[in-house]
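Coming up is one lone chain in structure tokens, specifically the form predicted alone.
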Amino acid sequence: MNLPIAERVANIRQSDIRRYSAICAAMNGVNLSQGVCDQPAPDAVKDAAKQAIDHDQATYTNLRGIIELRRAIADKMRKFNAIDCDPETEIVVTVGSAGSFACAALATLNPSDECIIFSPYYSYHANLLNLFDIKVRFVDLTPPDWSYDVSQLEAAFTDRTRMILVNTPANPSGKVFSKAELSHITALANQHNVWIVTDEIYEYITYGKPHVSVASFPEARDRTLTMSGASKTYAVTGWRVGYTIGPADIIDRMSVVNDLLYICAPAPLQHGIAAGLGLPPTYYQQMCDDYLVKRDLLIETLRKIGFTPFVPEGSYYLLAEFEEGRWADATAATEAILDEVGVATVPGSAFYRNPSDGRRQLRFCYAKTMADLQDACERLSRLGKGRGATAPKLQQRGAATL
């Protein structure tokens, strides 16, 4: 039987994030590869989302997010992001900050436009604009503090380009955007007339280096659209509430397209988040001082066995170099080290536009129970410093999960 399929399919597969978290739970082995945030949720979140479902909480909301969730967000982003924004008109709820942009992408973008991305990137942005026809137009950043090239940059606009999206802090570098960074970013963007898109899940995880939204600046508001969302900063990554900040004519126009594709994020759900964004100032410098401790814990680990990591200013992830030779590339480093202690990573390759400029590195993931890193460290050290194992046998200890 030869049933049609679509062209924009034809060549999609899984990513190694979710291919390698399969192998490593059949396994029984200590995932930092997947940023699943496996921990517990604030009582606060869960108490609210159980509430609402005991209240029968259950039905459509309206396709802008429940009122209640959208003033906790416009509180949120005047006292965080130093961002003032309408709750009736300029925010809308989705399911995760992944659907906004979904959302925002189709709301903005016509097939054969362009969007600009830095490399390392989340390939999830990526393999979207690919889905949707979109095409990227990549500029690198430099380790150790993922720099980028003015003139790369400013190159990277055409009159195709539609949009350019900043990720801040950044996955899987872990780089925290500067204000005069971001500034230059405005300027092209204005000189162009493009979107700003920034994806923000991570902005209250950084270390030491101030968070900036982009649209907090008078010169870039009417022309941003913010991302946020719940899964990250509440560990609630399986609840998929996320939203937009953003003008309001292109939020309705967002509006209705999350409405098509998604009807409304889970609406007790929604009532749990609202809840959590009412936590004191204390949860929040709680979690980033617990990351902070998990970063540098990873980091000696990881050092003592022979790699390079590129410290991450912000995120919860970090990408680290092994030297040449000790395994043939970052594909075979995952599978070897999968296989031979059990602790899942991912290839570096993965999150560049050039592959080879991963080639060497692997991303590892934190955002663990210290119970769990300690585990995943613990294996890690018994890697040592020497040439890496060459034969890995994952298909026959767990590809059937795939």
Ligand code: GLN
The other form holds:
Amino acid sequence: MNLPIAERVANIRQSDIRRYSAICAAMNGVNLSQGVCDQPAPDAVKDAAKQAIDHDQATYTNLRGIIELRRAIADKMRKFNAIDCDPETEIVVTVGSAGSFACAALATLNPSDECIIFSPYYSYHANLLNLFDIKVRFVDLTPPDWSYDVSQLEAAFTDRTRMILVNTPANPSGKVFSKAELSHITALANQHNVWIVTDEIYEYITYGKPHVSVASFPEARDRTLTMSGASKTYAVTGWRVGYTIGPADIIDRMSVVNDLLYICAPAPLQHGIAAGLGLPPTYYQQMCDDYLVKRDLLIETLRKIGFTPFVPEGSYYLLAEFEEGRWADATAATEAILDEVGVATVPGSAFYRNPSDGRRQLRFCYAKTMADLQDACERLSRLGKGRGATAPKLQQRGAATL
Ligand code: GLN
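For comparison with the form predicted alone, provide the form predicted together with this ligand.
All chains and molecules follow, beginning with the one already shown.
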């Protein structure tokens, strides 16, 4: 049969993040590839969701999400993000923050409009925009501090630019944008009259440098859509509960898009997250302290085996570089490491506008239990020098299951 398919999907394929995660599962390896965050969720969150199921809170919710959750989000936004918002009109609960981004893009952008994204970037941001026929203009972040060139950012604005996306703390670099950088971005967004869309899903995971929300600046408030969600904060990446805060009229339109695409986020899980938002500040502090220990363990291990890790200021990923010639490129390195010691990573090239910028980098995720991370680090310590290594067994062992 030769049935037609849409042009927009002709060239899309599974992300490298998922690809190496799937091969790893088939090999029974340790997955530092996809940010699955396979750690236990807080009891308060699980108990409230179970109770909601027991009480048959099983039907569609309001297209903006249950009001209890929106009130809890508004409270958190005021206290943690320094943003005042009305839970009735300025919040929409979505199917993960990926759902937020889909709704935001559909509600604000037309085909052939342009969006500015910093590179290295989370591939889903750019690929979703591609799916909607939105043109992406990239601005480079340069390691080790992931700073950007002011003139490159200024030059990225054209008369088609309608949005700039800021992911802070950033996936995959772990960059936490400073207040000065965010003020500069805001000034440019005001000058060019474009939306600022922020992905703040790792907002609670920072290691000293404070997280700043752009929408806390009065001069950014009216043009900013702030996206976040429960996945990372409560280790429930598969629950798919996210949200966006923004001006009432665009939230109104996003809510209708949300309804058309997904109807609503899973009802009982919304109750679980509402309970999570009531957790005390010590919960978040403990989470950061734990990630700091894990980050440092991974960094120490990587240095010992000859990598140069770029120390992240936030998030639970890091990019690390290997020396020229150790493997042919990042894909060869990913496959050799998976093959040799059963640890999955993601080729750095998957995150750059010019894949060659990431050809000697790998992304490691450390959102693991301590036991799993230790296992991964012990395996990595057994890694050979790599030269000439290929991954002959990988195809036979895992890739065939994809
Ligand atoms: N955000 C996570 C990552 O970057 C999960 C991505 C995904 O599965 N789409 O690994």
